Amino acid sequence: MSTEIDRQWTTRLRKTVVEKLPPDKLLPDTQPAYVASWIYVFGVTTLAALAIVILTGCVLAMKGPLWWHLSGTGHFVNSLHLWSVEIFFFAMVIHLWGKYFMAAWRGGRQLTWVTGVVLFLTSVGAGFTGYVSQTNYDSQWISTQAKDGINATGGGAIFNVLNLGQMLMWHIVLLPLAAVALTAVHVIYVRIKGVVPPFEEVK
């Protein structure tokens, strides 16, 4: 017989969050041994540029562009920030195709290997945002070249690339929180599914 308390939405939350990610699943001590692969330090790797992106991001967006155009430091940091996400975009596709060989949504891993491409696809419109909103000649011809193509798919009625403002905040806020959650989905559901077994391991 249910309790008042076992009817409570946090209580149902919980258990339901135990069951399908217990701390063993979630921080676990060992993986497989298949898990010693280069196609998974590439997916660390992705992490590991994510992270420096969006360090490097914060700093940018505190200073201005002023400070990233004229200052020494602002030059550096705006470097760190540019490599991060070649690294980034690098590693993901590696990943990636990778994890499209392993035929990686096996096993009922369809949603792992969504959020995956979902999230790719995400970085793509970050990375796109990002150039357009570098406030110098390289973003000026990058958006009026891009403009006659959305324009053409009828998406300049809501995303205007010449737009630095609308740019901007797509580049430093919308992508941004889509590509972390979308990340943080993509991780869960590793761990609640755990890392594709080779082929020969199928049962």
Second form
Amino acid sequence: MSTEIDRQWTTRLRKTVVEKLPPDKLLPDTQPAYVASWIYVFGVTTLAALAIVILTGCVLAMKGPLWWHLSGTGHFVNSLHLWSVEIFFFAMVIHLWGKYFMAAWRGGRQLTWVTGVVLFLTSVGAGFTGYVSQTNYDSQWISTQAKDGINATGGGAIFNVLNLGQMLMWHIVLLPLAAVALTAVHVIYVRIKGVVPPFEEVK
Amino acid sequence: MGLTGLLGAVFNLDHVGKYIHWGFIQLSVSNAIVIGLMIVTFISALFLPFPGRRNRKEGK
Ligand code: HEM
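Alright, leaving the form predicted on its own aside, put up the form predicted together with its partner chain.
To see the whole picture, the full complex is given below, headed by that same chain.
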């Protein structure tokens, strides 16, 4: 018998969430033995690098281009931002290779893989819009080269790489929002399903 | 000489970028080095022992 309380959306949502992801599954005490391998470290490395990228990006946003071009501290934070991105991609691709060779989409984990694929594409977009938002000769060169490629696809009508305002907004608003949201979904899927067992364990 | 100056003395970057051409594949030497490092890191991650593994109970 369902009471009025049971039918409330807050009650239903809470029940679904707690059932799908109980707190001890969200933040577990132990992991299966096969997780004790370096190959499982690259997801968290990617996550940590992303955190630094966002943090340094916020500092750059607060201070603005003159600061990151002209001051020593500005150069330093700019470099932290760039090199964290390098580590981010480095770790993400090794993470991707690892998950590919262990077919980590097995056992109903396809959405973890698919959110990963979309994250990869989102990150490439974020990297690209970052390069064209530098406001230096580099970014001028990159955007004038890229415009021909994008215009050849017809995409230039809605995504104009020579429009600095638009590129900066994509870089500092839309793509970071998408990356952080997708990362949250990605990691929550891993927690719901648990880490995929190696092939030997399944047979 | 600052850190950048020191690094600049080791790596002379004041020249046109070097590229590898292999059929339709064309990539800079810098990118090839990074890809090489990624492959090395990947293989090391598979074979290097993970610290603390022995102390863990089997099957736990
Ligand atoms: C922003 C980029 C990414 C972040 C922060 C991230 C983070 C993580 C973390 C923390 C884990 C759990 C720990 C681990 O197994 O390493 C994980 C698992 C996983 N990742 Fe990613 N990841 C990213 C991109 C990708 C990409 C590009 C793919 C593949 C296209 C991918 C596929 C997977 C899969 C399939 C799993 C699940 C493994 C399992 O269920 O056992 N991830 N990710």
